[in-house]
Amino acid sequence: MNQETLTELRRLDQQSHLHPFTDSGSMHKRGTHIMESGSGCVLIDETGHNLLDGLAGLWCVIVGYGRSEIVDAVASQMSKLSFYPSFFETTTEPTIRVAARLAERAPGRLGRVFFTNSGSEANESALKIIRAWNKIRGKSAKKKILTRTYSYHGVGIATTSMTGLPNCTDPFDLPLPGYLRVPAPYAYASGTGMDEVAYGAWCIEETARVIESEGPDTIAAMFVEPVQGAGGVILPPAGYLKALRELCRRHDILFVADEVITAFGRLGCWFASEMWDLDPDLMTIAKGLTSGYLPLGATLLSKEIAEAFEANGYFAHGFTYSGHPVPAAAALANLDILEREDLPGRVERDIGPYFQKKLATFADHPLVGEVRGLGLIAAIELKVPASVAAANMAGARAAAIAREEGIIVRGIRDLLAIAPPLVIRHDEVDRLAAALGRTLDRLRD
């Protein structure tokens, strides 16, 4: 990109574009970073700089950039039928086929699929479905929602209220009443000195206490990310998720698995709910469903809940683009790639262990407090050096240095989150690790 075009694009961006999750003033002082192209795990920016994407876009580009199979499927569907809704007792072939594929793959009792445009919409839809289902079964008093600290469930009014990150809730004067927070099993940041399993057990006890205090008959559901992604890659300790699931079941509280990040192979299985035998009543998905090529999310319902709606008549919920045929075509091609290349199996048996072994070498670095991960997702907790003035800013500083070193990772508070595409090669993991090493050394200097 020539300098004249770059200057004009940055001017237009500053003038007209409000970026999500961005400090616009700070960004425009430096100039917007513009990506021009991508292939595999590599992006090319406006300067021609080659960047290894260690975050898969935003946790989503699991099959890598530039997959012609998805591009061709989208072009073919656009030529054949660019759009028709699933309202009016009508739908399209790709929509039906994606729903059937997901219902066949989904764990446990999940057998119906409602399409949305994002993970936020999937969780908002789950909330409405839960309220309606409790009304159908004569339990309208069950309206409160349980989530955990450090959780992330979206950016709608209700889904932000479920999100346990103050930087998401406080600027908007949220959460709304009725959204209850219980502790996440984040032993490292707890300050208790407990090990992971002991702290997880304490979290279960505290969750049980909140349920009893609020009254189980007032609590509708608990939304749970099996691995908490945007909150800092918080892994569940042994026994924690099983105990949490049993607690919800005992109190007639629906268990919603938010698998927007964890579904489709990132942990080395198709769904994290299978790994921990969660048997969710509902599941929400998005991101990896199309590898981010087009927006598509979904709320998966147990057959029991779906059949109650079908018996109740008219279902008055939906979006204009629910089950849009073009993203559905992208999803079908994406699922084909996942199956043909067995990417979940590759993560489980090959690239996941290699990735975790490489990152584990940083555990003894003087600036590292903890390295944790599973499959192709990981976090490096940073010990904040004196040169970083503001608390909870070491992650952002380290992520900026990492870009200068040729990789993209995410800074969250005082940690780095890493989640590359599932197609990353061994030599690319080596490159990622080498750049992380240089980043840590520069952060220390």
Ligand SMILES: Cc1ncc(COP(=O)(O)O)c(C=O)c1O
Second form
Amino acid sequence: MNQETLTELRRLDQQSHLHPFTDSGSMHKRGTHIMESGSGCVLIDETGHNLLDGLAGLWCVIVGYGRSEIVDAVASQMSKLSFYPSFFETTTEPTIRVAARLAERAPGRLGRVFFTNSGSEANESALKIIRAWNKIRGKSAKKKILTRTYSYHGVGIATTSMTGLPNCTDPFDLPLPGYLRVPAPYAYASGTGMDEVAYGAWCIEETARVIESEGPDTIAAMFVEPVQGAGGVILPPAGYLKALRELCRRHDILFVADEVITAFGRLGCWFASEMWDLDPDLMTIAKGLTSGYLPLGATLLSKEIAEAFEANGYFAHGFTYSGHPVPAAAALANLDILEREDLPGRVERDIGPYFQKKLATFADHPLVGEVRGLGLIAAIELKVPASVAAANMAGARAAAIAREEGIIVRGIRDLLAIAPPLVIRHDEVDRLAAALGRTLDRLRD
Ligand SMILES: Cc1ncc(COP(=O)(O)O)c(C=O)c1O
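Okay, that's the form predicted alone, but what's the structure of the form predicted in complex with the named molecule?
Expanding to the full complex; the earlier chain stays at the top.
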């Protein structure tokens, strides 16, 4: 991109575009980055520089950029039928086929698919379905929702209320009443000095205590990211998720697996719910469903809940674009790639272990407090160096240096989160690790 075009675009961006999750003032001082193209795991930015994408866009581009198979499927569906809703007792072929494929693949009792445009909408839809289901079965008093600290469930009023990150809730005076928080199994940040299994067990006791004191008859559901992503890649310690699942079952609290990040192979399995045998009552997905080529999310329901709805007559919920045929066509092509290239298996057996082994070498670095991860998701906890004045800023500083070193990773508080596309090659993992090493050294200096 020539300098004149770049200057013009940056000016227009500043004048007219409100960016999501951005400090506009500081961004415009430096000038917006403008991505120009992408192929595989590599992006080209406004300067023509090649950047290795260690965050798969926003945890979503699992099959990599520029897959012509998806582009062709989208173009062909667009020419055939660009849109028709799934209201009015009608739908379209790609929509039916994605629903059937997901229902077949989905773990346990999940057998019906409700389509949305995003993860937030999938969680908002889950909330409404749960509320209506409890009403149908005569348990309207069950309305409270449990989530954990450091959780991220989206940006609607209710999904923000479920999100356990003060920087997401505080500016909006949320959460709403009835959205309860229990502790995440984040031993590293707990300051207790407990090991992660003991801390996980304490979290379960604390969750049980909150359920008892609020009254199980007032609690509808608990939403759980099996691995908490945006909150800082927090992994469940041994025994924790099983105990949490049992606790919910015992109190007739629906268990909702928010698999917006974990579904479709990132952990080395199709769904995290299978890995930990969670048998969720509902599951929400988005991101990897289309690899981000087009927006698509979904709420999956157990057959029991779906049949209760179906027996109850009219289901008064849906978005104009619920089941849009074009993202559905993208999802079908994306699922074909995932299956044909067995990307979940590749993460489990090959590239996941290689990636984790490479990152584990940073555990002894003087600026590193902890390295943790599973499959193709990881976090590096940073000790805040003197060069970073404020706490919670080391991640952003490190991510900015990493970018200069040719990779994109995400800074969260004082950690780096890394989650590359599932197609990342071994030599690209080497490049990622080398750039991270240079980043840590520069951060220390
Ligand atoms: C676990 C989880 N749930 C929900 C969401 C919200 O999805 P969206 O941004 O598509 O609304 C996200 C987004 O990062 C997420 O990570």
